[in-house]
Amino acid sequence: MSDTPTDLPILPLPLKTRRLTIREYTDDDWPAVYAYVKDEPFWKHQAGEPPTEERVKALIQWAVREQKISPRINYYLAVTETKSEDIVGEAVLKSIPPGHGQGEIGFGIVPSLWRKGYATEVSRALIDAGFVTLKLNRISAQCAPENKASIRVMQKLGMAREGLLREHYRAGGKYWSSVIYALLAREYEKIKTNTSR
């Protein structure tokens, strides 16, 4: 018998931001994803080896299967430029553990489009969806301590550094550490109140 609640809110997709659309993946999206994830700047701060075509295909197939699971706790989504409809990155929103008001976000943007504010735009949309629609109490994010750009994004969102998990994950023949940031619902409300004045 599963401990997962059956009445979890559903995220209405796609999500729209000023410049971007965050939508479900389709099976045909894998070549566009592989085109950017194979670039060394994209994966150098992520645990594991450079992604292969087979791994990317399997990941997108898994994301498509997750769309049919109810209640849904994993949202692995494509980020597209609204005007061109080109895939420019990925967005992740998870309820973990489900039913306890805890969530986690993740994001990645095509390296050629870094420093345009896309990562902040995506992650802010995920934060809004997590607190407003999914009614989460805490949303966290983590990255390698060397990933200064992701850390800046989390700080821009008002997330607080909670700690460092030292060498907690082994991949690609080495141990990886993660720095963790998080935001609580009451902190989110305070930020929203202050920015709307």
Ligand SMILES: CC(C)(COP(=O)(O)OP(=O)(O)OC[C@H]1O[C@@H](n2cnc3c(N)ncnc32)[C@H](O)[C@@H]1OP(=O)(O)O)[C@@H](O)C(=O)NCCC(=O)NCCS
Second form
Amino acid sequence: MSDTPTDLPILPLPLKTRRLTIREYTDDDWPAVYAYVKDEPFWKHQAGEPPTEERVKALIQWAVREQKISPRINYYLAVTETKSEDIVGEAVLKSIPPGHGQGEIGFGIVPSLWRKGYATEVSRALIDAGFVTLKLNRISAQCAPENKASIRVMQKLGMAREGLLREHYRAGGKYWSSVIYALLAREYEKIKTNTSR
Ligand SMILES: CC(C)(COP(=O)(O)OP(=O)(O)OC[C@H]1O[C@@H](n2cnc3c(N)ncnc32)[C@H](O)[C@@H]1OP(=O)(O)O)[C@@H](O)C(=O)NCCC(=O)NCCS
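Mind giving me the form predicted in complex with the named molecule, seeing as the form predicted on its own was just shown?
Let's see the whole complex now, leading with the same chain.
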């Protein structure tokens, strides 16, 4: 028996962090996204290869269409620097399958701005929103085992390593493995109580 609800809580967007704003995409955003996803460094540890302009345009159009879908299960969002309003990355929060308390996050930052703590800031906001607003029970994230930066972000969130999916995905002419990290709601509550975050 499925528990699929017809109404799910909705994220109150934009989300604000100390330096960043996480907001809905608009159709006009695709050139700013293409500007950083077209470069090799962004794909070094990700399954796939730099997309074409057309693919990025289609992705942003899809993200905009998802904004109207109810119940909303896909949040594919723009990350901007609050001061400049420039797009500096992307934030993903999926609640799939809906009604089962499961969420997945993803994040990417413009390579010229790596190691400033932006991904940590974004992912903390997604985790807070996922547990507090969407009332999820488990939030996971996955990346290639070689993606040290992404793994470090997951560890900083307090996520535990759950396993390794070996060569489960084929992209760019080769097989990719993924490590899976996750945090449960009760663990999140403990972290919140024990630290000021
Ligand atoms: C993964 C990614 C989002 C990290 O972004 P970021 O803004 O540089 O991350 P942060 O600055 O918040 O750093 C988080 C931690 O990772 C560490 N780190 C960053 N880059 C690292 C690297 N190349 N190797 C090892 N550790 C690294 C930082 O030092 C920091 O840890 P610390 O606080 O203990 O020092 C960024 O590298 C990226 O966009 N990569 C391409 C897309 C991608 O791989 N997304 C994740 C897959 S879902």
